[in-house]
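One chain is shown next in structure tokens, namely the form predicted alone.
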Amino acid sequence: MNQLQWKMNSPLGDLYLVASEKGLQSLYWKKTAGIPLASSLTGKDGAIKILKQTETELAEYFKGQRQDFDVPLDVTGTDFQESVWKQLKKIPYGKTVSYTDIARRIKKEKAVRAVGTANGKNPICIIVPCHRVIAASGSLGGYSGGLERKEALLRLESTYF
């Protein structure tokens, strides 16, 4: 499987896409070892229209033109995992939830920590939106990407502060 990485720089600081032909594999704040940078975001290979889309999109996302993201994404995890994450992916922009919220959603009212662990293996931040889910107290919980990233991006759809 081709697989291709793509170094952004966005407001918030650099972001690390990896894509597949199929889809957008990771998105994190720091590079992933072993998989290619790639020189640029031009061709014809499937990985690298991935990557484009994808920093397309997160381009109007900081700019707050895109609420919703249409890249196709190629993730796996443990059935739970991608339980988690497809709840994640069910928070409206703009609006927050807590560890508690998701375990509820996906019936699983003690598995409130097991969420938050599936919550920092989010491979795809931003997109997948797991910065938008909080601790029950009000408090900002964590995130991968560091807590002053998770207020920004908060901050940026105003549901915060």
The other form holds:
Amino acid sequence: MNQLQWKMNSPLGDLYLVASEKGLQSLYWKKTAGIPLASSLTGKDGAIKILKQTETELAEYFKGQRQDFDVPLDVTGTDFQESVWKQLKKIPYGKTVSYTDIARRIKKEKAVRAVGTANGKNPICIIVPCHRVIAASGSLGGYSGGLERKEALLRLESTYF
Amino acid sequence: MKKDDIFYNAMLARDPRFDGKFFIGVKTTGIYCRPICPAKPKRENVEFFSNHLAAEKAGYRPCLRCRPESAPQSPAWIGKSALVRRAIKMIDKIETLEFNEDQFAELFGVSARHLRRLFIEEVGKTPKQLSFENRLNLSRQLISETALPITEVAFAAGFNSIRRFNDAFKERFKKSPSEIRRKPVKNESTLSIRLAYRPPFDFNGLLHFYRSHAVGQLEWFEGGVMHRIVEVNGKVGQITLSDLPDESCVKLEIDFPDTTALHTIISRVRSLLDLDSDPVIIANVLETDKDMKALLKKHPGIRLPSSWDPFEVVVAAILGQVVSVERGRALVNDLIELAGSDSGLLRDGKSVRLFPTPAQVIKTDLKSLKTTTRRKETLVALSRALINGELSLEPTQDVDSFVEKILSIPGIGPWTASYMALKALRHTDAFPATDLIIARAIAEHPKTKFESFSPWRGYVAALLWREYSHVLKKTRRKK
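Switching from the form predicted alone: structure of the form predicted together with its partner chain?
In what comes next, the whole complex appears, and the chain from above leads the way.
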């Protein structure tokens, strides 16, 4: 399978996008080793098109002009992880929920910690909005890209002051 | 048949097994070539040289077609004095781009003036000129094989001024950098270059070894391809290695943020894959024994596996004492997680840590590492000796005195010392006879006189490991 990586300069630092021709596979704040970095986003390659669409949508998001993403995703995880990620997608722009809320929504009230872990394993940040999940106490919780970025994203969506 | 006729026939056949073993000077053009060069000069117009330095000393300049500087280097290049031989090896490996003759001479305990005189006598060039030429050679390889912008090429070759680079390049190759450029310039993140070897080349054997000794998350394998995350001078990147048997070359893809590290990366890869080895010389010695001849026939072109960094080998050797290869690997992985710094790269969404430096090892609390206290103490003592400069892992040092020094560290016995000499120093004559697999293999060949393979006993060890490591595993499982 043809995978490509693309480095996008975002207002919060470099973002690394990885796509196959089927869809976006990951979006991280760090580079993934072993996947070639595209030199430009020109050409008819399927993965390039996905990367280009993702970059455009993300640019709009950072300008505050986009709330939902349309780019197709190509992610696989365990059944549990996928059920958590599905719930993440349902959190509306500008809202935050707690880890407990997610656990309740997948009808596994006691799996709060597992939800936290699955949340942390989310391969596609921003688009699958794991940053909108915060601790029940109201504190930020954790974030793989660093708490400053989590805070900045929530501030962008103006729910956290 | 005269010796020169053998050379001439090898040249006509363009036989890659002779690549780097001799060079052809063409009197009519003043150019020297590799045996594999497509140019076919007449017999009366050529003379032969045993190494590229001799050809240059006689006033020839390198061919633009076959690029003699990209031939495999001579492993047994015989300078008149051991000092010059060691110094030349050192120049090829040197990691910084600034070359200070006084400091360099100090490494060998002689004055710069004395070393210069020896060099002029034997090589026809000073150490500084040689180091300078190595960098120009690298720049030519980068210009003709990659799309790296010429400015970057100049930096990679250690130049700060493009004009000086252009002048020096033209002086050596009689053409300007832009005249040699074939590919359109693109600022691609990955550079791809070819490193020549002399066939046969047991790439699969090397891969098999590195796969079973994979270092933490830093090395991984897909089919016939090896990936490795590398750190040079505080910067992190990635390399990918694959074999191109039809061209007698290894393809090296480099994704690294700093081009000035290319020289270091290339020379480390050359030793990682033992590319400068000469399989014919080794086979000649090993084939004097019937059993070894049969083994070599099964694994032609056996090479000495080592590692990206000698410190990784010595640490793995200590943590691997008495335990299985798998367990040893797991311990190395735990140590990396405990003491290594973040590489800034991800694999499967997880941050990859770099191999710890000796300084990081002594600063880390090793309590949670699941090995004996004794081995932890050995690890710390070794790291400390490396930091203090009491011990070095430099491959050009005298092996006997290295073994003596390392044996004085508590917890290091003859097996570990000899294993380290072989894997870290790449000493071709080290033979860890007490190794579990080697000892068993020796018992399988009662008639073989192993001491007769000197100075290539390291290759015999590699051959025995290649043949017997999985056999031993299988019989163990049966129990």
